[in-house]
Amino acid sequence: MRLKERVRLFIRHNRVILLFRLMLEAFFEACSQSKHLGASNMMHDEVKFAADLCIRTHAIEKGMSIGSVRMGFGQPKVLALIDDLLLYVSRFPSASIDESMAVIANYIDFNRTNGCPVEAVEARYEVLKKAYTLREEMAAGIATCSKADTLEATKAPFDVFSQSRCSIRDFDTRAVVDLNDIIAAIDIARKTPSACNRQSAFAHIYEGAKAHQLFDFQGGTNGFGHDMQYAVLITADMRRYFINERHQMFVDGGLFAMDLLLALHYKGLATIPLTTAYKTNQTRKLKKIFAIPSNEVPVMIIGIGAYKESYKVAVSHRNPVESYYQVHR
């Protein structure tokens, strides 16, 4: 091997040199993120402000879809949301808050119907109604679904099948989930595409108390985490990627996770995807507690349980298709 080729390979594969190259890439990436991430100057950027309001609005909506929901939940958060909605429409008069309005109205009706009026929220909502003119009536809050209809949809054409999958927070705690069905779903998901067929995604399956421990660690399943029977932590192996692909593992792992969600739905299991978007220290704790090798990155947690005969889901309004694409010619 010629000297020039040896030097090239040394520079490419030396760990210390790779560290400095990664630091440089991370610096430029951090410069971009410090400008564009939602935390930067959020209150003065319509899109960033709207994203924050969307997250908080959906938190109220999904709270109503929990099987054993506590009536009157989240009132301080709803009041704070209304205050920020008032600020938002004052700063961005052309912006729409129809979805948030619909969710809050459903929250008020939901609690009132269940014998828990939320007078403070109602009073503040009246102020919001005077400050904003509703432009479009839209479905929001919760919908009731039938297990029989859901299982029937798993046999339907893909456009019907895919639209029938929902994130579930209302589980049957008496029916038993068969581990073999989860393994069969993973077998289906093996066909998921990955960059250069590297197949880096991996599924760590936790059951019973260990699954509940993972849900508690994740922090987003209060009120329903212990109603699920299995947790699947999807990871991707960093060793199969190179410096220009340092985010590709999340793409490949995310594709696998989505295919697995659909496969689990096909097998008749109720599921919910849960984020693993942690800071570094929390990711280290996750790996240590749940026996994840250091070379793997957490991509997503999937909670798995059984369907009730009749169950609730969050409506989760979707924007029109025109907002999802642009044709370039």
Ligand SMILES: Cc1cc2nc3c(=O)[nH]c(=O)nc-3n(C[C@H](O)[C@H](O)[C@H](O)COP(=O)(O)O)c2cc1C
Given for the second form:
Amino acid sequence: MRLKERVRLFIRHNRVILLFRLMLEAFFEACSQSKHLGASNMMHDEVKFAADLCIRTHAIEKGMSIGSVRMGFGQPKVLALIDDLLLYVSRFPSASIDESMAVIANYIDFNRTNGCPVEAVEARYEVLKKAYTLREEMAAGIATCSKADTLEATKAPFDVFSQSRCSIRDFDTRAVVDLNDIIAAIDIARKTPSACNRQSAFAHIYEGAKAHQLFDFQGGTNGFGHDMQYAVLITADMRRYFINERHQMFVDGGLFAMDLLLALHYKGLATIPLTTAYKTNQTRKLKKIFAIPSNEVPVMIIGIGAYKESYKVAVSHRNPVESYYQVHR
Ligand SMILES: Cc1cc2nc3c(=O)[nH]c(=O)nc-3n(C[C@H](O)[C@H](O)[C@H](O)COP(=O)(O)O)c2cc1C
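What does the same protein look like in the form predicted in complex with the named molecule, given that the last one was the form predicted alone?
Full assembly next; the chain just shown is listed first.
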């Protein structure tokens, strides 16, 4: 091998040099993210502020869709949300808060119907109604679905099938989930495309108490985590990627996760995707406690349980199709 080629390979494969190249990449990435992430200058940017309000609105919707919901839950959070909605519409008068309005109205109604009126919220909501004129009525809050209809839809054409999948937080705790169905779904999801067919995604399956321990650690399943029977932690193997592909593992792993979610839905299991977006220290702890090799990156968890005959879901309103695309000519 010629000297020039040897030097090139040395630079490419040397760990210390790679560390410096990665630090440079991380620096440029941090520059862009410090400007664009929602965390920076949030209250003065319409889109960033809206994202924060969307997350907090959805938290209320999610709360109502939990099987064993505590009536009157979250009032201080709803009051704080209303205050920030007032601030948002005063700063950005052309922006729409129709979805938040609908969710809060649904929350008030939900608690009142279940014998727990939330008077402080109702009073504050009246103030919001005076400050903002509703533009469009929309379905929001919770909806009730039937297991029979859902199972029928899982065998329907793709447009009906995919629309019938929802994140479930209201499970049947007596019906037993069959591990073989999860493995059959993983078998289906092997068809997921991956960059250069690297197939780096991997599913760690946790059962029973171990799954509950993972849900407790994950933190986003309060009130329903222990009603699920399995947790599938999807990871991707860093060893199969190179310097320009530092995020490719999340794309490949994310595609696998979505495919698996649909395959589990096809097998008639009630599922919910759960975030593993943590800062470094928490990711380290997750790997240590749940026996994830250090070369794997956590991508997402899927919680799995059984459908009730009749179950609640959060509506999770979707933005109009026009907001999802732009044709470039
Ligand atoms: C990556 C990811 C992470 C999520 N994390 C949570 C979570 O921690 N807790 C939760 O209740 N829902 C979680 N969800 C579910 C979303 O709230 C849900 O997918 C969204 O509202 C759309 O609703 P749908 O899945 O019913 O269509 C997560 C979804 C995704 C895709």
